[in-house]
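Next up: a single chain in structure tokens, the form predicted alone.
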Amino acid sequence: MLGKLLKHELRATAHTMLPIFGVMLLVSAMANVCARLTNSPGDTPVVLMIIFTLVVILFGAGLFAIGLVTVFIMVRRFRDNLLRDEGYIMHTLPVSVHAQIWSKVLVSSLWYAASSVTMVLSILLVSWDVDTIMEIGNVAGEIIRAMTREDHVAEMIAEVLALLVLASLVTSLSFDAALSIGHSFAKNKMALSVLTFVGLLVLGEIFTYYTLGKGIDYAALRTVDFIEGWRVTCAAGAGILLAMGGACYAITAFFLKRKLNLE
């Protein structure tokens, strides 16, 4: 049944999100093509300016907003399927809300990391010329070569990409805990929603330095080699997302399952 959701989760978010991303890429052609015109020889029309001007302050808008908006768009789905009146729905639905959170969640992230790739796109597409072309073929021979010479090296890019997926669910989790709080009141859902995120980031910054800051000797860390301890790094932070997502996921089931308010 959590594929079924899934599919239709992924199905309603991409009417949403797929052309705010193209919209987002073909803002950046735009940029890329009047900036190689307002950089032709000769002089540049006024009107070519104002063009300009303006498609590049579009860029910049879009380049810092699209993150927000897709959490948002994200905040928002997961509170009106789940803890407003299409709840009522949703919860009769013959499937638990362990799949309901998942279904969420993973859809969530996967967008989270689209817009992040979107970002980047954005970028190259704005800068887009033989010189970045070339540039970007090095580095990837770069990376490629030191991946076949270096094991670790691939060890590490993979840990790092490990890490960013982590990171992504227990954003979306800490988001999900802190709707579902919020929305166990009577009044003011989204108010204490807000406060009681700002509440788990305080906790979960208060949890990772008594953890990374206190918990890790890293003195001892200076006496092995770089690899050993990258690797204990990575596992330490591992360790606290996945604790903070456990606790985040278990908030989230338990207010969905006894304290559900949908008035």
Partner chain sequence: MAVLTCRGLTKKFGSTVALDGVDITVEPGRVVGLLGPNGSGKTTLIKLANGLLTPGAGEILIDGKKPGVETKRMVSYLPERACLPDWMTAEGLMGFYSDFYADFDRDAAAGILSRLSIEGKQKIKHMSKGTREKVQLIMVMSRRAKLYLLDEPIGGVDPAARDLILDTIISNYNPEASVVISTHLIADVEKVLDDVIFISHGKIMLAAPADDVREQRGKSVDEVFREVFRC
Contents of the next structure:
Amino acid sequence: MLGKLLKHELRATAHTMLPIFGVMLLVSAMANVCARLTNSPGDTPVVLMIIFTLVVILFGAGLFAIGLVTVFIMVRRFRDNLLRDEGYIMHTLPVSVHAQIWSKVLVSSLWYAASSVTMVLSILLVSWDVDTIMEIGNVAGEIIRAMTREDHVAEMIAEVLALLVLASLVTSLSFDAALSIGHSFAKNKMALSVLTFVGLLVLGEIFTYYTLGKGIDYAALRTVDFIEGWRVTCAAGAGILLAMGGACYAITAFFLKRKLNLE
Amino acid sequence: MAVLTCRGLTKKFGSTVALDGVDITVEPGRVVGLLGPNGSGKTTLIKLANGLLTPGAGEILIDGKKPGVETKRMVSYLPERACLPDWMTAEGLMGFYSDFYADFDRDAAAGILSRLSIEGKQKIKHMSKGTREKVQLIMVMSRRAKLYLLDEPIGGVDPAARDLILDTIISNYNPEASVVISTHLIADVEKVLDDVIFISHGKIMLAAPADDVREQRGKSVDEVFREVFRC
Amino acid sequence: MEWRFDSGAAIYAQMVARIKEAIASGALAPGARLPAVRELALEAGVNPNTAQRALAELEREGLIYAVRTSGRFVTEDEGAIETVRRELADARAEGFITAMAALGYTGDGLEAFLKDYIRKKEE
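I would like to compare: after the form predicted alone, may I see the structure of the form predicted in complex with the partner chain?
Okay, now the whole complex, with that chain kicking things off.
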């Protein structure tokens, strides 16, 4: 059943997200063209200059906002699909609450990753130029050579990526938990959801402080190999993320199963 | 095995008692009217049967099982509100129901949609309110479920749609399945009912076959209802 | 067939009465096939169990009979049909007499009125 939920979830979100990413890439390409055209000084008409400037501003704003927009859409998706009218259909499907949560978390993490990729592609597009591409190619080559030549670079990159993925899942779960709690009340659902989210953030910070901050013996850490120290830190980070994620998951599952309050 | 059983079912919201020690048995092959004014506990009962709420005390069983994934497989629910996803087409919706419910009869649903001239490719957001309601009803009634829960299916619906609903209930009749219709508009629906349950302030006031009520009181169920619930 | 139901009487009993009328008047001819339970229920807008109960009652009274896999048919027994006709006629007569008595027409006065009315109708 999770597979079916995932399919449905992707379909439901793709027709909003893909156009957004498409527009961002289009604006990036246009900004590239505009940047080139404005390089010819003097003979470009004022009107065109204004248009070009607007496009460039749009590009900048888009790059800044695309992550936020993705978050906004994913949060709204969880709320509208599981905590409002559509919930009458979703919660009466013969699927477990766990499948429901995983379908939302996995798909939103996918779109968060996709928005990061879009940002990178946008930057590439806006700076598309034979020289720049050669530069990027060289840098990429360097990185790959470093990965194969020096130990641990590949491992470190993999660990960073893993932590990023984990952080993305945990972020999704924290939104879901906050919404589930906030919407279990009769009134002021969104306001309470925001408050709960802030509360969860604070709790998360306190937890991180006492574990990552106070729980690790940094003096001892300095005495070991760099890679050992790195691994310990990553493991600690992963542990904290897993704990926070697990807590948010448990909260979400409990509130969706027993405290559901559809209008 | 009764399709729906409630024993001492109680549900409170804060200090408000929505259901108070409710006992109900619905045998297979019955069309039951759950009749009561607004706020009498009808919707709470239906939500409990759907697993959308958990009981405070007592129990509710569908085909002898507690509400959960298993019972959701055999319950077909028509909510009071329109809740279909805007962006889907009628076709897409049928695909959705086919995916999640093994007992969904896609051919039957497609047949009724085409009989009503509802385009498969039309998006739900472009449908009129009446069409949306019909689509939702068609999906619910095209499932071959054990228990159909219809929450206020005819409120605010035009007479043609109302007839469609009643005719669908009659033609879908299956001696192993039951239909519970929750409503406060009784006159339109009473000919189709086997049994009637009167509920008020979370308590069952009467549970009997409809024809018995008519014979004993010499009145229609609607008239008896008005008498019983006169303020 | 027209189906109109009054409040106050059991639906199945009203269905029985309606079908009896149809048999008595010949609208449902002797040996005619009755609709299946589901069709009947749909036509009358009633619950299939109610329709089933009505048919069972008519079967019990010997006015219809079931042939396995073929359905239900009106009896061909003229005697039984005549009895129903008589029953319905008696009931209607009873109603008429009571209503007319309320207007003051009874006994010989009632008979005279009726004869007169029928004679006028034939002109």
